[in-house]
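Given as structure tokens, the chain that follows is alone and in the form predicted on its own.
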Amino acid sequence: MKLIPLFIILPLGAAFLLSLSGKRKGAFCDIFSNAITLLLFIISLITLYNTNTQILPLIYKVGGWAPPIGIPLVVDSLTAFMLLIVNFISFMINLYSVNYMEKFTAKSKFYTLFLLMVGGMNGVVISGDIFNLFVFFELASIASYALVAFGSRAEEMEASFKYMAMSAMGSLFILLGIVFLYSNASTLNMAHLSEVISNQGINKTVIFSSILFILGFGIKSAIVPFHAWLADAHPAAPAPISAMLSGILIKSLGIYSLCRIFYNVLGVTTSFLSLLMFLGAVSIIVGGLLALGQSDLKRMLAYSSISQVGYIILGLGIGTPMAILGALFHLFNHSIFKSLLFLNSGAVEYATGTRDLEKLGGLREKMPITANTSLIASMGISGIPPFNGFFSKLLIIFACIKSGYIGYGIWAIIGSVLTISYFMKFQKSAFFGPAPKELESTREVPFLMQTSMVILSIVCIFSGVIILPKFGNYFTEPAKNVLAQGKDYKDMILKVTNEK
């Protein structure tokens, strides 16, 4: 239990630390950036080990103060899963960024800004405090506005503002929603929160306050049609930002929340599960027509972003345990193999200077390591057996089918067909047929952005095997069964809370 303030603590302090170093040359910054990290990473890794070996979740009492005055950090299944992404995910882009980083000047103002980003979302995650959440929401959120403007030229400042516009717009919807609740319930403990709902029943205000969620959550996980920031935001952001933005950014802030505010504190309806699955096909569609038409690289993944969120979002609605299973399958492969290919693309601009797929061709000979790495991600975000991405969307796809959801099931398909499509057109106009003259001297990138991109890709190879019952009972099938207890989530949490 003391462990958990420490998600926060160690990426606070770490960023504060380096915020004093300056312009301080040499290795000090990355050594201490990657060693923060790692030491997240482990510390999630014992977090989920003592999680699944308990009966219930665990609190800490900040300062000893009992809830609902006090501010609980909460972990259960559910927490534990998305802290081992967020904080895995973030130790490889921290190493990839070592040797990526190195043409920017401030690099220690990078790490920092990173560090904040990192300990702002893992306070989202760890948060049993409905306006807690919200504060480390923008903590995040501030982080990712300054990183994708950080180098500075036009196109990035313009892309940064119009991201911070509408995520404000986004928080704002938030703020209301929570305003309105604590007005009602006069309560921001989540738990309680959900307590006093069920008590008094669903009435305007938590009907009123479920709209401002839906549109502020939206914005925040880019869902069709809250997504116009995201094609904008990645492509200028750097290659290590592009990918803490789709693989975790977008799911921790956004579906994360989403998904803990309405199973686990105000309760799901027909509604909102019926505009759930709407929203989901839409974006899959959406976003796999818009991504099919890119040439720049970086944008064409933002697109597909869109398009591989709305599986999640369709599995969320769905709601069955199966669906429920699937989405949160499919939201561990989406942050791996969506930020595998991000640091491709990183690496790709990095080698050629740039990520224009009609100025590129010919690169599998020159960049053997990029040309591979990306080739398993590409496959496993199509859903091509046996790796990662086929086993979440066919579990989707059963789950559509057997809910009777036939339709849904089928726009699911032709979504994976799109994927497919648009990464065959990356594969081809960036690796194969002849290179360009201006391309020649192509060589691949530093070891440690290799490091990165080959873990990734290992993961996304053998990472299938945690959905079968031996792997999965410690990893998916507790963070599914939280989401599947819906409003029962507050009675743990209370019974936990009052024995201490």
Contents of the next structure:
Amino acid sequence: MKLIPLFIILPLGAAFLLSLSGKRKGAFCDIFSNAITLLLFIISLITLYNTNTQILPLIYKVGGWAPPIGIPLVVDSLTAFMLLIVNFISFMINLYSVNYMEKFTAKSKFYTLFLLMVGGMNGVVISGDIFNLFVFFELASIASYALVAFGSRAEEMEASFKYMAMSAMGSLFILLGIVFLYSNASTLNMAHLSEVISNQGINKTVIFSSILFILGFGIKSAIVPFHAWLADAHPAAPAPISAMLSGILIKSLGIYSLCRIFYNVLGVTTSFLSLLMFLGAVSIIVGGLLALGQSDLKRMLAYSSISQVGYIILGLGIGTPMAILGALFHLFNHSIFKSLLFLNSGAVEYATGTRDLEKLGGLREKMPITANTSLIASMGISGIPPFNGFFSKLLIIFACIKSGYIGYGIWAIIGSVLTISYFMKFQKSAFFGPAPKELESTREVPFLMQTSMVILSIVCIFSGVIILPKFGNYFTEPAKNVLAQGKDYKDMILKVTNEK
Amino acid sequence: MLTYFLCLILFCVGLYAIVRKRNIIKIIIGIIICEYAVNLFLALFAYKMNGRSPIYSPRQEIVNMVDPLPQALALTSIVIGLATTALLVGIAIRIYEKYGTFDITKINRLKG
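Okay, that's the form predicted on its own, but what's the structure of the form predicted together with the partner chain?
Next comes the full complex, this chain leading.
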């Protein structure tokens, strides 16, 4: 309970302190920011434990003001689930960037922006007030624009501008949607908003603002008609930031906000669900086909993100408890293996200086750890049975068939075949075969980079067990219940706020 | 009603600039116009004819008060807009240094 505001205070405060440290090099920035992210990870574990021992969600009132007026920070099971993902991945990536960011100048500025982004994402996930969610959304977005352009080469500037122009429009749509909701309901608190809307019934204003929300959050989560920025922005960023963006930013800012607002606040309708299913299925196929044709390693991974996000959206669109469970499980899995794959691509670039698949080859002997971890991640993402990706995709496809959407099930299977094919291409051209002459002197990356890759791959191997009820009951199952119970969310929140 | 319609037109002008213009600076101005249209909309729907500013004073009875929250929201969104604009302009300057042009059709080293 007392720990809740720390998710926002710690990263923001640390970012402020790091920005004061100027251009000073040395171990201070590394140790400090790693300590902060480790601390956040530990707190998120404690928070997960707390939400599992309590039935009602935890609420912190900012400034002591009671909720209809003040801003509440709400931690329920879904929030705890997302917080754990965000803080675990950001700790791993922070560990990785200690060595990787050596070649860039102004490392302290990197950590400042990085921690601002982490603080923004935590804020989006934890906020119980819709406008506050928007403010944190913008905080994380602005930090990510600057981080995409961090290398300050021409391509990075171009990608960042494209990303910024599209994303700024998305944010405006979200703001406009919030304004329409407020003009209709005269409150910004999510629980109260939900109550007012269910008393009023769905009118034209609510429908219009939900269209605006789909546009805005759709741009952020890169569902297919809005995906153009992702394939430029993710490859252009430094590898840790690509891993951050693909691993957690599009999920916490895009998918989490989308499903929190639609499932818990506005209430889902059949037309919304069928729209989500359609967009998800289109994303799976389009992302997969585009990934197949790429020769740039990171660009291929970025298109693959679009395809995998399609699975999550498809699962959320089916809307049965089993499908939602599959979608959340896939969200967790994707954040693990996609960030691992981007870290691998960064390691390859670090060691060889190129990420063009046609120029690579035979790195298996030179870089055994990178090769093996990327093999594990590739098998995870393409759904080879003992790994985690298999179970989540299986759940989503089963849910499709069980609800009678056999066509969508077949699309998802085709998408899975596409995934296997482009990851086979990646493995074959990067790690197998003869090594070109230029890569003779390649060596394995430094220790800390290896450590974070190895930890992520271990999680990737063993997180398949979450499918078993014994483990899932503490992690994905309660998070699924939050979404599946839909608008009962408001009753839980109001019960807690009225008690005190 | 007319004012809301004019506000919509302002938003569409901004959108037109973003979609149709080739110059980066004009695109940025388009984004700014869109932002201001949204801020104007915030202020408009909170407006009340002959409304009174929502400042509490002990001796007066407050009648016909305007809603203060949208104004606070507009302030916040102006600040956010400032940050975005500053970053956009900063990147635009760097793009001009690298490419020597503001024309987006000539800034195409990335291939979709």
